[in-house]
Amino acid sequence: MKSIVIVGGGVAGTITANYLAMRLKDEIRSGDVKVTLISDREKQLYEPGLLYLIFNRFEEEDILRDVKYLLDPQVELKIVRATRIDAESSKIDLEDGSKVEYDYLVIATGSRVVPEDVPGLVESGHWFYNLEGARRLREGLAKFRKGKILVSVMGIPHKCPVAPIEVTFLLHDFYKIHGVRKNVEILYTYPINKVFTMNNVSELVEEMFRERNIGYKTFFNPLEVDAERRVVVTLEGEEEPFDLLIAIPPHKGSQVIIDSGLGDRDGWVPTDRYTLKAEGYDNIYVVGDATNLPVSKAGSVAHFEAEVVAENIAAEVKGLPPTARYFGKAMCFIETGFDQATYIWFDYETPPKPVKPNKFIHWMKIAYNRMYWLTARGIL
């Protein structure tokens, strides 16, 4: 029997199991295949779902579900951490001391936050990019009506990436809605020379925060916060003051691919581009933010990645050659206020072009905000 083990109980590794049930269903009848989910939570969370909830748009009961209830039946799930996985040896040591042993592997770790690599972070900012730190971040908003809010990037890569714009396109919003936004200094920041990675969404992003007079500024890179003095110090030997601070904080990849010896300096995996397989290892393939490639750690990346990895491991069980190939493609929504955003399709070899914000384009993304669970089910 072959065993195909996945770590990671997010989008990446559910959409990525429910694949697999699909594509080796007759082989999971009959014995010749188990397919394994090793989770380290009972739910998974929908993240983009978190700047929704800062707003008091969406509630927790919206973007929370059982991780058993998004998985095929046919997938074995287990509910406990990987501490270590021994790629030579093709075994995962579980946290219940028990392990498991693996034919084919497939890292869907995914990526954390780390505010406390910048010191004074914790004590002083704020973040939604977890569950604890949108309901700080929620309560903090709906008291705040006066003074200078912060929004700054302190690293580089980061889940989501056009959350930062969007949460400062809501902060107008929000502001605006309650009677306040002349009292509300709204300030951008981001560490290279433009507020985006890529041209086409900065040159757009760029111009619609200065007809919202949001103000922006670049190479703008964090190394402590002064919670005494409430200013953020810069590599470039700036202080810039704020009265409330939305940080998105620096991320890593997952503890369990630092302690395996598996990622580089900040746990991202060294992945094939195109194969996804871990590079160095013919039965491991990466999905999701836990790649160190260079695209979005984006949802909708890892629903493309599943795509392959599945079709890949399906074909290598049935004995043939594993021909499906990634091309970096993604695709983004971007909110630019309550009613209206705008989307942006890319991949390795095709830049963006994002379309004028529009009423349509933002109900799409609120539907499909509200579709994401039969997606993550493998049913759209």
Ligand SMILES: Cc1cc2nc3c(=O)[nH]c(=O)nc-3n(C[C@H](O)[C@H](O)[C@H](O)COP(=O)(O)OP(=O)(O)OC[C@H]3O[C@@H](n4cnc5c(N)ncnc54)[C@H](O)[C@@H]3O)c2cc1C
Contents of the next structure:
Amino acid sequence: MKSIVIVGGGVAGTITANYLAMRLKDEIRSGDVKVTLISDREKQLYEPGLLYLIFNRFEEEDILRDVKYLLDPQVELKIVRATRIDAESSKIDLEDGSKVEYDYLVIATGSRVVPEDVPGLVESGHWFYNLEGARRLREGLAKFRKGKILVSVMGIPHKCPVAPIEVTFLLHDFYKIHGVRKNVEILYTYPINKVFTMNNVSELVEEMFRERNIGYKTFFNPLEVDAERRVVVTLEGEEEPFDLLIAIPPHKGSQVIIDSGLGDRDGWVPTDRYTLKAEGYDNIYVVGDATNLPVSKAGSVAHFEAEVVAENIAAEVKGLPPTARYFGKAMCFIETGFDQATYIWFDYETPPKPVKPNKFIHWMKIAYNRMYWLTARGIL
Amino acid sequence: MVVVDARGSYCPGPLMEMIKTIKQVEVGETIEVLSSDESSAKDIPEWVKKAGHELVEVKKEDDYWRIVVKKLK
Ligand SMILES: Cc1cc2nc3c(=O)[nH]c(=O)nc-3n(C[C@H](O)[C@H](O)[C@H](O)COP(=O)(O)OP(=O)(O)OC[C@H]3O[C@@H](n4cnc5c(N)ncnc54)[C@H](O)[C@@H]3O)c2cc1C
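Counterpart to the form predicted alone, namely the form predicted in complex with the named molecule:
Full complex below, order starting with the chain above.
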């Protein structure tokens, strides 16, 4: 019997597991293949929903689902943390003391925010990149009426490259609707010399920031937050005061990757950009945020990668040639307000071309927020 | 000298790798960044100027650039 093990029950893990269950249904039924998913959380969080939760447009029940109900019943689910992956002997240690062996491993352990890596940030800043942070920010934004909001990207890569831009546009609309926009200053900062990594998106966004009287600073790399004086101190020697700080904290790969010696300095797994195999291992694949690839850490990327990985593992199990290749495909909606959005498609060789923001794309995104659970199940 | 081999990584990878490294090393230390992404040859010197460090060298090797920076503060 061949054992396929997936570690991580986020977007990447559940989609890969469900695609494998579809492609290998006969082999699973006959007992020749077993697919196991290991998740340290019972519920999956639809992270893009956090952007709406902070403005109280989504509630927690809208963005959380039991992993159990997202998975094809042919997949065995273990709710437990993987503590170590021994890639040499193809075994995984679990926190409950047991071990699982694999013939094929799919690493789908994602990424996490590490606000504690910026001194002073935990004490004096906000973020919306996880549920705890988003709950706290929802309170913060509802109370805020006057002063300066600093939206500061504190490291690259981070999940969903466009979310900091989206939150900035939504803040503008939120305080406009509340009639206090003139009392609220909004400043966006980004580590490199433009407001986004891709040129034509930067140009569009910079122009839209200017139209909305949203300030921005580039080459801005925060070193620490001085909680008492309420200023962000940068590596470039600047000090930027704030009344409310919304940080996009630095990100790292999962602890298990670091503890197993499978990652680079920040815990990203070196991955072949086309086959998605972990470099140096023929039976380990990496999907979603866990890779070190120069692609967005986005749910759409996880989805497109999962298709390739599931197709190739299924082919190998069936003795067919594993010829699927990932080509860097990514898609992101960009909300530019509460009633308009644009979107970008791109891959390793094709840069994105954002279209003029409009209502239709906004409603597509709103509809997709509800339909996402079909994607997780492998249907859409 | 600390070497940051960012070859194969694309904008803004090499610049961000260099920024992470400069945070960690001592003042006076030099960092050599190797990048196969052409934009690094422009972006890194621009950042070094803004952040007040010293640009020691920018050199095109066969199929990559070598950018040497000294941490001044
Ligand atoms: C605010 C916000 C907005 C976003 N908006 C968008 C958007 O509009 N469009 C888009 O495409 N993407 C968006 N994203 C990004 C998207 O949510 C992520 O890229 C996506 O969740 C990555 O999926 P993943 O499965 O690779 O990782 P994750 O979602 O991080 O899942 C990894 C899972 O593995 C588990 N895990 C980790 N270590 C272990 C272990 N040792 N043992 C067992 N389990 C483990 C984790 O608990 C987690 O459940 C957004 C993200 C945020 C934060």
